[in-house]
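So this first bit is one chain, no partners, the form predicted on its own, shown in structure tokens.
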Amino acid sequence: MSSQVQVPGSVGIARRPRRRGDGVWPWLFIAPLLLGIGVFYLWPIAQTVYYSFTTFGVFGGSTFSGLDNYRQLVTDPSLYRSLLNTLLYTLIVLLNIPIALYLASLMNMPGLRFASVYRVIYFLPFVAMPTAVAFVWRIIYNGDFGVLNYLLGLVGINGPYWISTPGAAIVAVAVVGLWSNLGFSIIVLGAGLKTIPQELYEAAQLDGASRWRQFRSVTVPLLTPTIAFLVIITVITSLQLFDLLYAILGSTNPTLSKSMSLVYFFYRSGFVTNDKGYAAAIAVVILFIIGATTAVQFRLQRRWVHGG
């Protein structure tokens, strides 16, 4: 093919060659991953939305019955309840970051000693295994022989029967929710504080900061975009509270309909009740929660994390 246009009259004009593409190279490589998401994602998110336009029959089997699963939804008390709780649960949690902050700071001091000990302790429980954390807290919270207890009754507070309580159950594992991620964002916060120039922090000595004034003013700006991650994550993984709120109350806890969170409400309908259209209308709604609270997160980071 010739390589120039012959406009009569006038000099031939060069044609830009054409490029050559990639092939299917790439494609091969990406194949597995996107047929992972593909089969193992999208279509049980796929299955699960028309599965809730469904209702389930006694001996399997499936009718579309269109909004009836939302409309009863909307409706169901245990939907409000659930969510209440999941957003009180995911608050608690929230805590972790600036009491991390605090003792990440800390630990970055110079000349602390044994810091690398201090942040393996605290990591541990991260790692420990959900059952076992819980069948610990169990034991604290014994409304009987509790160590909690104990320790109140030494100054005088009756406690209650934590995990049996309404109000007070949803709370005691919150604060076990809380402890458990401490020592990620610990670990997290760590690595950012360690990306902090210390000539910003001899600048502000020789302005005359005091360190308060440095804490607030050099290291909580630069760690903002490591703090946004960490409430992305821990409020992602909050609203799916389900096994550690499990282990602990225990499934014949007379107090789990009044405590229960989002996904143990879509548990109870899926797998207790065996009404799979209805709990699959309720996975579609926590996954929309999910995603907005992501997304809104996503938006308004840009107002105040540093360089977001």
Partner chain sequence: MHQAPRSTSPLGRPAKAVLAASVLALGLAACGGSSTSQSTSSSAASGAAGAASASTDLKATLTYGLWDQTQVPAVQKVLAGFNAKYPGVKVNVNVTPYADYWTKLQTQASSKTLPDVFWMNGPNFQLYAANKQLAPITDQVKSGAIDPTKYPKALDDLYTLDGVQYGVPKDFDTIAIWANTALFKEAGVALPTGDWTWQQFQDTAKQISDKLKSKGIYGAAAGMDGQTTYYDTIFQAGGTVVDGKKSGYDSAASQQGIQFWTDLIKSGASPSVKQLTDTTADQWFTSGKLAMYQGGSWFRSALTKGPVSSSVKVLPLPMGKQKATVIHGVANVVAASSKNKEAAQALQDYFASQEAEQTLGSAGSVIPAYTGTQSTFAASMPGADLQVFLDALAYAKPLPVSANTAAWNALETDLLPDAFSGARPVADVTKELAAKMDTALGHE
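Please give the corresponding structure for the form predicted in complex with the partner chain, as opposed to the form predicted on its own shown earlier.
What follows is just the one chain, with no partners and no other molecules.
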């Protein structure tokens, strides 16, 4: 083998100076991707927006109905209830980030044995199928025969019927969401922790900073880009809550109308009651909410993210 060392890329640049306009080639190379995005994302989005202004037949065929769907939507209490539920869910799931930060720091402590074992244990819920996870929790939450109420009973608390009491149901689902997101956050934050130079801690130690002070003044500020990433991802996925809710509560749960999320509301309108134009309008509203929330977050990031 040759022992020569080449600086990657340097040769190419030297050999082929960049000409003005690369012609059609770059476009050809990204065409497969663009085509995929266009056919499977952009075109359906455009169609959905169009359908939201129509009354859509069950077997296709739509008639333009202007703003009718939106007019009906703004007066529909289900919209506001499902919006509130979704926000509550998102807030609770966001709590997984501080918890994950704490756990990730613990696991990152030098000299900790079995660190990777802990990581696997925390990550398992994230790779498990949501439906399987949901069914296990459904049994845990069971009001009469569930483990949770049995444990609460031991300390004298009479637990509610978690998944069939309005109010409690969405919280119960959110706790599962928090729990199953924990592993992902820990892995991402753990990777972030590894990028913080050890010298900073040594310097802080020399200055007499306590463990807590080091955490507050070194770890957290340097992790803010990672935290910001997690917040954005968590908010987007939480706003799309559907599978956990559907699987834990069950499709015939009487509290569903009071516990449903935005996406469940969409599913129900489009595929249960067959009002697809109305469902399209809900989808557009969801798209708008997620888009706006994400845009606001990117804007706010500049204020609190290190180097953001």
